[in-house]
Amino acid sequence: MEFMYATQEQFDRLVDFKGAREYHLSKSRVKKDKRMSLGEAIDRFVQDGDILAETGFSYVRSPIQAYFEIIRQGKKNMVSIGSPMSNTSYLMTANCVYAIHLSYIGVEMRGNDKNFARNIKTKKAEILSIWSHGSMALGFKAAQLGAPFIGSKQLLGSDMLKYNPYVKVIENPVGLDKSEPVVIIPALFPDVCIIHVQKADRYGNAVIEGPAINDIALAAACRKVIITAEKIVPEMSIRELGNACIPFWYVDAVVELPYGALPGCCPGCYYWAREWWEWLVRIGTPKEENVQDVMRYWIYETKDQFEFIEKLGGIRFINHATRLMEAAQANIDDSLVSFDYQEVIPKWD
């Protein structure tokens, strides 16, 4: 196959079962303190040319502040994969990501991401393969299980089979009716993922509150795993509850990063900045220069999540976002909590 930007080695590495297995077997299982700063974690474990797997669910418990640090450090020549993968759009604009394995990019509640469409149409980035949510999830699950592939009915009857060179259709080799077709979905092994969680200990045992999406499978599938956490808790507090869903031996770095999912939301912690997303999608994405202005102001001219919060409104914003999340989860009396806000509606001449 020929690509505009991706190398054949990058394309093959995603499904390199033997190579990924050897890499995972070579990783140390020693329980040690893995805490470090966000800058150090990105510098050490996110490399140019890596296959980066998006985690969380678009803007829900996604490590958005870590993605901003990737942009600040100028990582480049990366390939992105994820289900969903809405944050890839601005990573493409920042020249960090230049090729993607696409499942879904969208922000329907806010509008259409014209920036993503423009990057593809102008050939600033390329699509290497197209997946459904479920088929990509099965690829990550196969990697977690140590299986080279999973047979599924996913993708049958869709045109995605034409645009996915990794999958194969065969006759079902088992069962009563062996003439029925099945799709062979290979195990997928991205190079690195960053998973934002509510709690973790210093060794990397991590607790996800709310839907885990693909993150548990990705922790096992990816060669390198960075955990960013709202707070670092004592190991025994996780042991006593037995609620860790990501064990320490998968994890390479642990970063204490309160508000690390902003301007998205983190279940149990804070609601998202809805106006921010509407400004980005409805006003920022239609023009390249608008996106660049947004990135300059919100990413390059902030050094961390606290400076970002100051621009959002400081302690007043955090207090309101916290109350909205508590009300949404019925943890406080919500009779005086309003979810109303000023919708951002562009008025074009």
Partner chain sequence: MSKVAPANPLEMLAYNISLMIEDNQIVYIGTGLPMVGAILAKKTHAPNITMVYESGGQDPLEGEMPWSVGCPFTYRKSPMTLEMAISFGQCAIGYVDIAFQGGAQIDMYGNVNTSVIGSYENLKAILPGSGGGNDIGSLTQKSVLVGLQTPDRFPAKVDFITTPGYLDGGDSREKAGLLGGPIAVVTQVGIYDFEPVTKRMRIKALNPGMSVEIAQACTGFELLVPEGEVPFIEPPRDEVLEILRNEVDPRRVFTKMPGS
Given for the second form:
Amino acid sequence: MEFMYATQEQFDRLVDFKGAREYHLSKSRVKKDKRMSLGEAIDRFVQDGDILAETGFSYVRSPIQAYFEIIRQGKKNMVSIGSPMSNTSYLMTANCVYAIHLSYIGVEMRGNDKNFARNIKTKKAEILSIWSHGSMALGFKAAQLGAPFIGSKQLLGSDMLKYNPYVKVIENPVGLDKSEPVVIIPALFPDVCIIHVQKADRYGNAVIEGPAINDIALAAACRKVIITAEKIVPEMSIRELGNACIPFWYVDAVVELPYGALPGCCPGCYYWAREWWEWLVRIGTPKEENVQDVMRYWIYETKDQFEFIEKLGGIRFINHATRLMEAAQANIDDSLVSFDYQEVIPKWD
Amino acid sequence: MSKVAPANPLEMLAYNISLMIEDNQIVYIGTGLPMVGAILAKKTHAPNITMVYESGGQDPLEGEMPWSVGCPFTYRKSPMTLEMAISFGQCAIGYVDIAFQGGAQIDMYGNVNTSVIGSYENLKAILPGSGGGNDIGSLTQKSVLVGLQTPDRFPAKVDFITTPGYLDGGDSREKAGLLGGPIAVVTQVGIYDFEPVTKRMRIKALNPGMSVEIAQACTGFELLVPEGEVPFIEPPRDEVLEILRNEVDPRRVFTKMPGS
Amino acid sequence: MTTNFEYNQEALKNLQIDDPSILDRLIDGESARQAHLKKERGKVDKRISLKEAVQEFVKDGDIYADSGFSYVRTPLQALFEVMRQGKKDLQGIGSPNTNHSYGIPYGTFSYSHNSYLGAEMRGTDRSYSKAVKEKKVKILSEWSHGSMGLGFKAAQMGAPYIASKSLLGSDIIKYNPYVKVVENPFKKDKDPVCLIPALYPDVVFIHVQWADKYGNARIYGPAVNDIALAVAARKVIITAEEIVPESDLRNTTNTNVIPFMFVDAVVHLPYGAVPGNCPGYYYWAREFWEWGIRIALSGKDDKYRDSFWDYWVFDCKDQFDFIEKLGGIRWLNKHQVIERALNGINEDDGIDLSYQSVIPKWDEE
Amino acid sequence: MSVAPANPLEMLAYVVSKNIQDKQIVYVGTGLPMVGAILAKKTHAPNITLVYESGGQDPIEGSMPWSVADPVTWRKSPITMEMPLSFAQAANGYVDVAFQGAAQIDMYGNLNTHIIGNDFLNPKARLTGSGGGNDLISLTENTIIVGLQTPEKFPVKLDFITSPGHLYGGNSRKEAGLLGNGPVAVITQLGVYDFEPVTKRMRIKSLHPGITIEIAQACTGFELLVPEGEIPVTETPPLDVLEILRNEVDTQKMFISFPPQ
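Same protein, the form predicted together with its partner chain this time rather than the form predicted alone?
Every component of the complex follows; first up is the chain already shown.
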């Protein structure tokens, strides 16, 4: 394979079953207090050259404040993967990520991410392999299941096969007619993921409210796992409910990070900053210099999530966002809040 | 004369989508107009459908119009949420009846492109990529394609097959080992199906005011025309339009015409 | 006979399966998919009696699976009803599939896809051993828990098969017509892996603590393979300790939930896991199991076995009759208290966990 | 001193516990391994985490479980896992050591829990089948085998390989594509055995007090390898450990007293 930026070793590491296993075997089993600051966690566990897996779903329960810290610390030469992986777009602009395993980078209802498209077109970043959500999810699930690969009916007949060096089409060797083709998807083992959760204890037992997406599988698959949590709760309170989905021994660092998913949303906690996203999509992404402005103001010149919130509108913003989420989850009456928001129309439109 | 303004093309599209849904189905939904159409169906002729989402939300209570398939409204008071691999797994094993998806390009065999315009070697535009599109299109029993019909968006052959339809027609989808397949294409012009043998796109019914000639003019390949008269779709009744405007998408997130 | 499937010929020979078409349904994903596609989609009240559920959904010859793990949250009262109704020639599958041995002498189970059929801490189930020897039951395939679990999980994930590192080098493979060893096609060096096909039983009973009338069902404690089985099986019957309002399920966050669309019937069946254990509700009848294992499953004499099952199954109308024989309300209350203590809900200081172990006469001689 | 010396089952439980190091994740099955693991946790290895195949993860201690799905195996567990996911942890490298027993063990540490007799269809005895045994030994990094040693239970050749140890010795385990080191020790009522690094044949590591090479060999169906020099005597449980075993671990004497027959 010829890569612009990535190394063969980086390319191979994603599917290195034995390597990931050995790494897991070498991890500390001690049930100890793993709490540390966000800065320390990113400094110690996100390394230049790592394959970073995106968690959550685009702007839902994604560890966006942690991604901002990666940008502030100036991590380099990283490869990004995830389904979806929309937040990779600004990691590219900040020169943290220069190669991706692509499933979906877009801005949901607003469609394409022009910043991402620009980075690819100008060859600032390269695509190493192309996936669908489900096929990539099966890759993570295979890893979680300890299966070297999983047969699937996804991807067959699509051109994605021609752009995915990891998957193969074979004739079904078990069951069914021999002539029945299936795609085989190898287990995927990224280096590091940061998972934002509503509740965790100091050891790393983590509770996810709402959809877990691929995060349970990723917690099992990744070599290094950082938990950022809205709340650190006593272990006993997690035991009372028995609803954790990530056990402590997968976890390397626990960061108490209230509002860690902002400007995205965190189920059960707060709604997302829709105006901020509007601004990013409509103003920030179309032009390179605007992106740089957005990043300077919101990331480089912002120390932490609290300063970020001050810029969004402080306590008034948080109070509103919290109530919106309460209403969204039908915990308070819908009539008490308005889902109206200010649409951003850029001057050039 | 009705006091209700007639449907705009996006509203017509949402209405046509709702017509594809039968009561009691399990419906797999993506962002945008399919969501509007499905909720409209649920509030009108199909009150007992169950909506499932790729992010894992299953059977939520209705609320606001979701921004995307990961929005809290996709799992509002859901009895459960599923992991993604398992959520897609439901399509493969026969627990989803119908799924909707859009695309930047749709070709005469119902292949969909959401990856790249031009080619990866000679890039004109890069699109978001598959997302769940390929999985839904590969695995679901019946899929319905939704798009705005223009000659560019309906080329003879898509630049990139993100989601396979009938591939090269005939039995090529089956030979590729895929499950299910597209049963219809819904656009602002009309509804199309696929001729059973060649699997080429064929006019099924047209929206009011449209004609075979207009449909053909909006298409980059030759549309098949059925024998006899082409039926017209009855426009949405006033009360349906009012439900669409006042209850389904009151903020006009998806049904407001751009520029209006 | 014709089959569309490719089986491990060595295993067919070893198991002396002349007509491999009997194996087809378990891995026939297309027919399972079709069965799922035909299911009721409406959110309707699916409550029926246990009798009706067994009559309507268990057919002679079905591939039969049940929930839970050995004696934990196992739908034993449903299994007893299956035996009472004289269902025949079932293929038993499950990881574990311990309780299927009870039905073998009555012809209820004539075939076994075996992963583990034993008496837990008491080891081998000698009546099963005897039945195999006497050819009252035919083994169709051998599995490990994990490999069979992956088969159900593959079905749950809609994957035709999953590769695994289990079973390699073992003789199980020579007695499993379904699995195959291939070289990992992703590796340049030789790296054998075992391919496990998705498994689709015909019918599964799942006993849960809470369900609503539509079939949304919530499990307390380990779900084992039940979430996957609920997705994979062609017919799914929920037996529930309590029928709760739907809102109750919606207001609780818990990942161990089966959604209503998989479910064909809901049976309100308090004590449906008796004589086994239902987490959070009641401990199991250890004396009953001691008696069953030491006497009925000892393989010593068929008459002990027959009289045991006659007394406990055929002479009982329902679970309430069964509990009366165990000791009625006193037995029940004691076992509820023990269960709560074990779950850390009740004070466990002063709870007496001792029980009468059963020494059969022939052991004393 | 009024504490009675260890009986053979108590000795076995103690040696099991000594094979567990602190801070390990331990995959436990029913019976003596469970007793040994809980004993280890209450003595020298307070920070181990116990995981079970039915899905219980890291329970708080309670009474002695009857089986691996007992409520005690997931008592106040923060999480319970579906079974394939629980086994998958072993494949993914999150389990350090697993214990298992068997009806037959051969010189390469292969295990049989399927049949006795060499005709599968007409067995002398039909046993349980694999359960999680095959998965654990196939996937876990280190496996320790626990069994009662008799010539019949330690035959030259197994009637059925349920759980592969070192298969046919040498590199054959690796060539079969299996993960981990396979069996690293065998613990019986007579002694502790390991596997010679090249041939992978079972070798005496230490013998319990009063046991000689001759006794060990007489209880074995194949030729045991004997190491150079003096054979160490297995350490016996100190009295305070015995008291913990009897009064805190298996208070019902479910596993550490001999069955009535």
